[in-house]
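As structure tokens, one chain now follows by itself in the form predicted in complex with the partner chain.
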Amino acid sequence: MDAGILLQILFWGIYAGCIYILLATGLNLIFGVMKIVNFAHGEFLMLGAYITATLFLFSGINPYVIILFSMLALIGIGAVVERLCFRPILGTGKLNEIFLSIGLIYVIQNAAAMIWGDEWQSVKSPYAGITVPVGTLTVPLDYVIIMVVTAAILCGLYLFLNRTRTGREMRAASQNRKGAMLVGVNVERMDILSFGIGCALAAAAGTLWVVSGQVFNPYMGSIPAVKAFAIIILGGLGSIPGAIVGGLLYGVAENGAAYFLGGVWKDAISFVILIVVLVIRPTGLFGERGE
């Protein structure tokens, strides 16, 4: 085994996290504050993607510069999914949420079918087939580009939360919401914005997902969905730090089990470790609620 290949598991592990770290990041958001777990989440992703590509060929602005129209737009649809589907059911059972998430899953997925049709796409990054020397290896420009992309989204994401009186408002939401109401913070606005944000974050991993030249069509969103699960499972739920250790363990992980098993082992790979964490704890590697 040499160190070489071991690298550039790792490398290609850390980008393949980036992506799922942001899924991750707003599943935790949304269940932070409203404590649902949105199983079409990864259909945000996948409008995301679409939305990006749409922009991209018909503008020909920079890929990385309309990732922020997507994100506004999705803040947007986001919104109104919480409002119109959430928001009635919100504490009528968990089961009911889960359930409503697959009414989402064939609403989005064949509505994007209808709109963009169903066939499998990708798009040319202007950065494609560009290299850069990191370290020992050498790796696609865009890859970089994407790391420092989600870096940057994060970093946002903490001042946020932690510099805005918003942000604070929705901590304090997500940490008490009896309590938070009774000091006068609007929940059901930290519900909606919540949602919309953690929607914007899987547009970012759908952007980030085009960009890197991967393929996309409507189904698309409900594996790295799954492997967003996986991900909080094991950083624990609503941790938000949690989630991006999980993904970029994940990533690597992934990557490694590609590598050494097959192919075909990636999409398994993610439950095999969901499955086996969940035996050993069942509230989660870092879970500390018993939820």
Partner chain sequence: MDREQLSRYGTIAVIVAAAIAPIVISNLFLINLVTLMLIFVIFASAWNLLAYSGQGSLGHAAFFGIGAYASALIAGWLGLVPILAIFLGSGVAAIIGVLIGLTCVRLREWFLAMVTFGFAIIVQTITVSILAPVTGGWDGIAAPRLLSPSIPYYQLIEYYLILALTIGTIVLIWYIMKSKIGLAFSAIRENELEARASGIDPVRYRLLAFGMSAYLAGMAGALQIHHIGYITPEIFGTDLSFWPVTYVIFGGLGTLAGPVVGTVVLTIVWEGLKMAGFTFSRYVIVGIILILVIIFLPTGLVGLPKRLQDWREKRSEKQVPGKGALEE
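To complete the pair, please output the form predicted alone; the form predicted in complex with the partner chain was given just before.
There are no partners or other molecules in what follows, just the one chain.
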């Protein structure tokens, strides 16, 4: 096997993994704090894609700058969804959360179709067609920028969670809600914040989806959401490092399968890996044994 081909598969896998990492990290952050299952998480990626595309087409601002506006918009939307939808049913059972999130999928999809239409769309990045050398490879500049932006967002999230008072309170609420309440942490505020930040990370993934040249429509969020759930189960529920490692493994596995086995195996091979990991270690790669 040519080493250049292996490097190309690895590079493209890391690029694809960046979008999965942001989506899965947001989902894991919400689950870690609120312990809710939100199957509508992919719809926030879709909204982020449309917000970025709309602002870019009307303003001409660089889409890598628009990502900040898209994330801020989804923080607000996420806060509203948490207050109006998930807050009233929190703790009432997983079935309520599942059916609510399924209902949200259809509501958000149809609202997006009414606003933007249901045709497949795409946006041309200002850096489309520009390539740069990376070692022995020549790769699209957009893919390199996507990796850098993803790393910057993850570093910012790490600093927020570990170096700020609010971040430490959020981690405390994630580890023990009752204990956090006893020491004065406003867990309801942490719920709103975690849901909003989780949606913002999905919006970032949607923005990167757009600038990478992928097509999108109001119904495109479902498959990425399923993959995000597979990633967080693979990495360990509630584990952000697990989401990062799982996203990278998922991206590399997809691209490797597409090259060696054909495109029909692109989605299936990742779930084969998931099944093997769960059989060997049911709590995932970074989950604690005995949970």
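In this text, the rigid core denotes the largest set of C-alpha atoms whose superposition between the two forms falls within 1.5 Å. These numbers come from a predicted model, not from an experiment. Residue numbers count along the first chain shown, from 1.
Relative to the superposed rigid core, residue 14 undergoes a CA displacement smaller than 2 Å between these two forms.
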